[in-house]
Amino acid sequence: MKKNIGILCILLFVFLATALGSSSFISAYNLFNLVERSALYGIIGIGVAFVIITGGIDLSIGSLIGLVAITFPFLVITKEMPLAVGLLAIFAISLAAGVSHGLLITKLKLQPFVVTLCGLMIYRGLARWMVADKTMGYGEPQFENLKLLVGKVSQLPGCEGLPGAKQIPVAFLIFVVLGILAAIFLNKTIYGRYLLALGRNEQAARFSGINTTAMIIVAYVICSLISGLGGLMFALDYGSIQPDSFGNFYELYAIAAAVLGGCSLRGGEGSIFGIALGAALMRLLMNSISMLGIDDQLEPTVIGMVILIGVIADEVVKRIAAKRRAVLQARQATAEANSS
């Protein structure tokens, strides 16, 4: 809860400090498009949010986003296929990804890091060799509907009269249903206590009885299938999709959303309102790098920085902490001994 506390003061420094610098950051066009994308990157980060959990990690995110927006309208638009069949298609592939990397992990013990790196290399060849470079497109009539997704609340059937609907995007509903479904899972449910049981120490999880293998399963399952409903959400928003780009550094944008957010990469430890601070900082920190005239070619440096800082400030807190503790023990350790 403190760390949430300090991403959240950084999140208002940096929101205020953009609304003094610029005046056009404070319109309803760019705070609506923020806080959409903020609902976009928090959706993928709250999916790598159950591998980091583990003590996992999930490298493939990106180019996983990447070949769901390029197979869709592939089999839609070029194979003539129903919608329902390409969204089927597109699931598949996530489910398909999710149970590979858990198997590979659990059954031949590879790291997580190899695993998932190797599938940002496949899935990414796969989506240039599937379209041969082309530009893919969402203009089509049969996405029409689909685009609701990506659009206002007021779109929605019987949501036109709702108070400030035009001025909520529907992704953010769907992140904060995502999260709280998440939060429910991770906090309320056996399983969830078993996921972050796991990462704390895995081998004291398997002796407790706990079915490890099962579990981190479960868990890049569930990073793959939100990825590709989030690799479909960015896909309707952008438009156009090429095959070679789309998607690039997604993953470490979710990763950094999720550490950011309270996720310990050494695993057990996680909130998804910390991962939904997270995701909204680093997508204000793109926002103001536009709007407060800085080069663009510097966007990764500005987001490394913050990142930097916050886990080292981070790490110092922990320490500090351990330290006060272990003084603590030890006054009431010598008081005990004293009165005995």
Contents of the next structure:
Amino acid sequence: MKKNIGILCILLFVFLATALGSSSFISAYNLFNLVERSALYGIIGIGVAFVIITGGIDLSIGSLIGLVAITFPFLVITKEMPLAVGLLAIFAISLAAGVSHGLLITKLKLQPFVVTLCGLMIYRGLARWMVADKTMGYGEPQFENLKLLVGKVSQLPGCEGLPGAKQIPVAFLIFVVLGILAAIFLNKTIYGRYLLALGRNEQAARFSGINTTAMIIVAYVICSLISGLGGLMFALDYGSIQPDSFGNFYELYAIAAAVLGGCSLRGGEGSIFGIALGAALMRLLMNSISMLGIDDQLEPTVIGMVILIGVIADEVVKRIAAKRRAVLQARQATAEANSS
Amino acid sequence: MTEPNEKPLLEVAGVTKRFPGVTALRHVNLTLGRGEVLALIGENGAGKSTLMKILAGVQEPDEGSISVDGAEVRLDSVLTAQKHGIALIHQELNLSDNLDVGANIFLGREPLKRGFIDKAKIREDSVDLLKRVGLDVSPDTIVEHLPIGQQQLVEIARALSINARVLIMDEPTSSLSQHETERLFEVVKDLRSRGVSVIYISHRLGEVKELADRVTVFRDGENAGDLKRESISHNRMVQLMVGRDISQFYARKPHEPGAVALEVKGLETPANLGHKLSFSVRASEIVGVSGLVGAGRTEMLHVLFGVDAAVSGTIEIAGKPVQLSSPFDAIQAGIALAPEDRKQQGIVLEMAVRQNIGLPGLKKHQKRFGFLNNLQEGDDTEEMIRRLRIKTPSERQIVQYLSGGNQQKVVLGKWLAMKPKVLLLDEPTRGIDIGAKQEIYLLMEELAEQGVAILFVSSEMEEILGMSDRTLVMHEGRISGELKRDELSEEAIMQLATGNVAEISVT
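Could you output the structure for the form predicted in complex with the partner chain, given that the previous block was the form predicted on its own?
The complete assembly is shown below, putting the previous chain first.
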């Protein structure tokens, strides 16, 4: 919590500045969209956090999102298979991707960067080849029920009358539930502790009797499964999917959200609340740029700068804290020496 | 030797060095004459390495002065130290083993010819330098193809190439064979005769006796005494190092060994194929494992702890054969290991004391659905902090900020909480101050009394002599001998450790 104060301040600042600069920013419609997209990025941010905590990385998320987003309508519409088969396929593809990443990284000791970079290319190519680069849509009636996933809470059965249900996206709800589950897993179970320990020091964790291989595979599987879910939700939300570009760079946004939220790419650190803030900040920035009439082309530049500033501020604060601690310890030592 | 009215070559006066939480050196003095071999001895943590780093320009002292040829100098970088003719040869050699011998000797000071490295000159000068250290290899040999003893000679050649007048050697023989050690001694004696001075740091008192013109002893960061050539004796050195009667320091009580707790039969480790190890450790018994660095001791412990798989052979715990394919299996079988590389393998530095102590027991104490058992973890931590007297502001303190001794206590604490039957310790007191060291010895004693079987690897002769009921000596991957308590002596161990099995019956 304490760690995330900096990013919380930036978030509030950007929010207020945009609200002052643009009247349409605080419209219900815009805010709904903002919260929904933030939640979607937050969901895949949670996924990649598991991998980052082990000290790894997953670059294949965007391509995996593209692959499941294409495969689903391809099976259900083009091949006229039942919806359940399509959903099962999403699950199977994500599971297979996660397991193979984990096995290659632990058993063959390949670098996560390399393994998932290959995944990035492989999944993208498969998605494009499967439909010969044709755009796929989610307009068909078969998907109507699933679209609840990206609708308003008030559209859920039995939730019409709940207060505020019209303003809250279902995606946000899913994100919150997923976030709570992930936070419990990381902080309250022995497996979460295993991940944090092995992310800091895999050898010491192994020497403490932890099956680090299994835990690392679990982390990649969780990441891929959440990406699969995220892919489905993104696809339902966007409605029209270009096989060559859908999901591009999403992994980088997810990684950025995790890093902004306090994950160290060295591993062993991460808070789910921070990731939520990171994802929200990124979506907010994208939204603010268009609301404030800043040139669209500058969007990546602005986001890049904000992340950089956030990381620099974090590092500076850490150094000051370390210095203070050293001074304190030296003082204690002298005091002890004098008293003895 | 220093002429009576001549200034010493090197003089250290009143040097103090503090680190956060510890004063490593307190007003220490040291003098070195021309062509003198000075042995600097002391227990781990006595401050030898710190002083050497100061002399080599790696660290600067907080107080005190250093003079070369009677003129005070400030050694603010390795380069400055080298300009004054001081070169340090680290215990872990500092060579780029992918480069050839010549390139290593001139690394960072390559002679140039029209902007390119002048290989011909490197070769020419290297041949000359190699001759001076008695090393008969081509300067084009890639360093990793040389045995460790020859690599060390390359380091010495490099030191000579900068015209070093003071050569500091930190534990130079810790990984050398008997033959290589003798060769090194010849080189050192030859250098002395040419007027090069040597500061020789070693734990091997036998070597010190053979080589040194004078001995300076450090204890707890202070001068403990000096011995002239004629008064150098094993007992005097130990007394000065330990500062008290040795029999008190190692508080050994004889204990009655119980049933066999660990039985190893024909164990072949992946690191030393073809050598079969067989031995046993009984309950309440402390068995030391001595040998040179690289003798296969750590590798053996790793197999016993399931880190590496055994190639062949059997391991029995309390009479039952066990299959150890991971540390988890070993822990289940009642085995614990405090590893040599404490910071990499023993603890998670960035985690709190409490989380480190709880780590091995998480699974054992877990609640339903894998939830953490915070109560148990808290109780275990509290007990260990109290029992081991871990000096920490709180159980939430990040282990990184504890002293080496307290970090080691955290390692021991996490294993004691698991109540092991067999405790494996790899260099249990390395880098630990003398107070914590004694506490660890007392703890080993206490555990043995409670029936734990202890197998400990140590490169510190005094520790082996002081602590073990029985000693296994390893040489090049095999157990070259076993010494009972009444057969134990530094000479007997060194004979076995360097592979002179035949002579042991004589001594």
